[in-house]
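Only one chain is given next, in structure tokens, and it is the form predicted on its own.
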Amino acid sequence: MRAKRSLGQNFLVGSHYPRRIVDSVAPQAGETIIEIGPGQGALTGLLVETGARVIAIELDPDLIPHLSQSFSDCEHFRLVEADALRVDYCELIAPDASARVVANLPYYISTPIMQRLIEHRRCLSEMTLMLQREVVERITASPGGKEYGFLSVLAQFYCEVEKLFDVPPGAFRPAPKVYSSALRLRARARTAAVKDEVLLIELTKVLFAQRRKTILNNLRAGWGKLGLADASGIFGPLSASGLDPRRRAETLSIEEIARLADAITVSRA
């Protein structure tokens, strides 16, 4: 089984990495358990000794038939072909109500597919995700540094962030150029309060647009998109919600991004 490089697929080999990612997951029997892209089954065989329920996600057609066989005589285990950004987390799972992700995922697929699991948090209380690198030090970043953005507001809003521990390439086949970390998302019980949170994200988005402009720039580039009658409708929000125009959106904490959201839908009321 070669992997695609159209689908981006790099499956994890030996024993040591998969046993981390799945010892830190710590499977219950009996608990539902959503693994994405299974790949050869590295992950999927030490998933389904625990007990788990485990439903694997798989998009290549070519690899059914290998998952199928290998794990043909597991009657907690089933395999879906669909792809992971279509799917419904919730109405898969039923009659359960909760249960986890576990994923290896393509590099260039990898923040959607997180948006996509965001989206579903009512039903997916935890997510254990392999990704890039560089993506995991943005999504886990602090207000004032240069990783911190859009990736960043988007997880912890919704979730309680955790880089785990790095992947070297070796632990890949292919390998790929770059390093990759495991991380937790913890779905957050109740999000800090904000009015509208479509226009929070779409806000976010207008905010690091342009990483060196300030955030008056940004939003004088971006008030169509925020539902303003014009340009200047962002003064009253800016000033309602106290923000310095001067500043950068890096350095605007999660709080001050949401005020200036809730500003905004009241100036438009």
Ligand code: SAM
The other form holds:
Amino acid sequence: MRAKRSLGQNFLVGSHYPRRIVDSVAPQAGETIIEIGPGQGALTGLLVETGARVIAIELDPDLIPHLSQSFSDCEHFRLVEADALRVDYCELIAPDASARVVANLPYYISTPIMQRLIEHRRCLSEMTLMLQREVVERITASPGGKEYGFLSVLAQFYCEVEKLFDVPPGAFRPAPKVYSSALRLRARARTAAVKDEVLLIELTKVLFAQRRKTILNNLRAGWGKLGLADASGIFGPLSASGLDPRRRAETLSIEEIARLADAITVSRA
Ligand code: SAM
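The block above covers the form predicted on its own; next, return the form predicted together with the ligand.
Zooming out: every chain and molecule, the one shown earlier first.
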């Protein structure tokens, strides 16, 4: 079957990388594992062999018959034809209260899927994802470098992040143009308290909107998105959080961004 570029179909071939991914997850018999985008089943077969309860979510109707047939005699496998961006993961895994996720993600939606998984972190304790290497570098970046930005703050605020290993283009058919990397995200038991999580995400987008500008200039340009009355409304929160307005966003730690978000929330009240 021809791979559909529109659905980000780059299938893993051979057994080396599928095995490495599944070994790094080490599924336990009986636990629930969600696989997003099983495709032709490269990871699915190995996951099912472990005795874990596997729930696979696939959007492409053309892949469904082959997948259902391949695992038809397996009681602990369930195939769900759905869009992974719309699934309610906590409902899907019932009666279990917690599951882990494994996915060689379609790159065209990797950021929104990661965002959705993080939103469901109360029932998703860990996610092992294959993404473009460049995206993994951004997710795992520390403050101070050019890779550090919206994705780093979003992922690291909620999760512990760990790059596992690189995967070359030749491991897929068709081969993508770039390297991929496997990444592990572990939901933090406790995230730093922030009064308004939606504001934290908006603020991070505003701060990094133009990386070469100071945070003051970005905040002045984005005051409307932060629910402030006007551009001058940013001075109070900046001073309350003790941040030098001449800094650039890439120098801010996640705690500093959270502190500024809280100061904005207080000033809006
Ligand atoms: N897991 C397989 C592998 O490693 O060979 C396939 C990975 S392929 C990169 C991505 C898979 O995600 C494809 O099977 C594609 O049809 C599926 N997919 C794309 N968009 C999706 C979505 N919104 N929800 C669920 N599956 C999706």
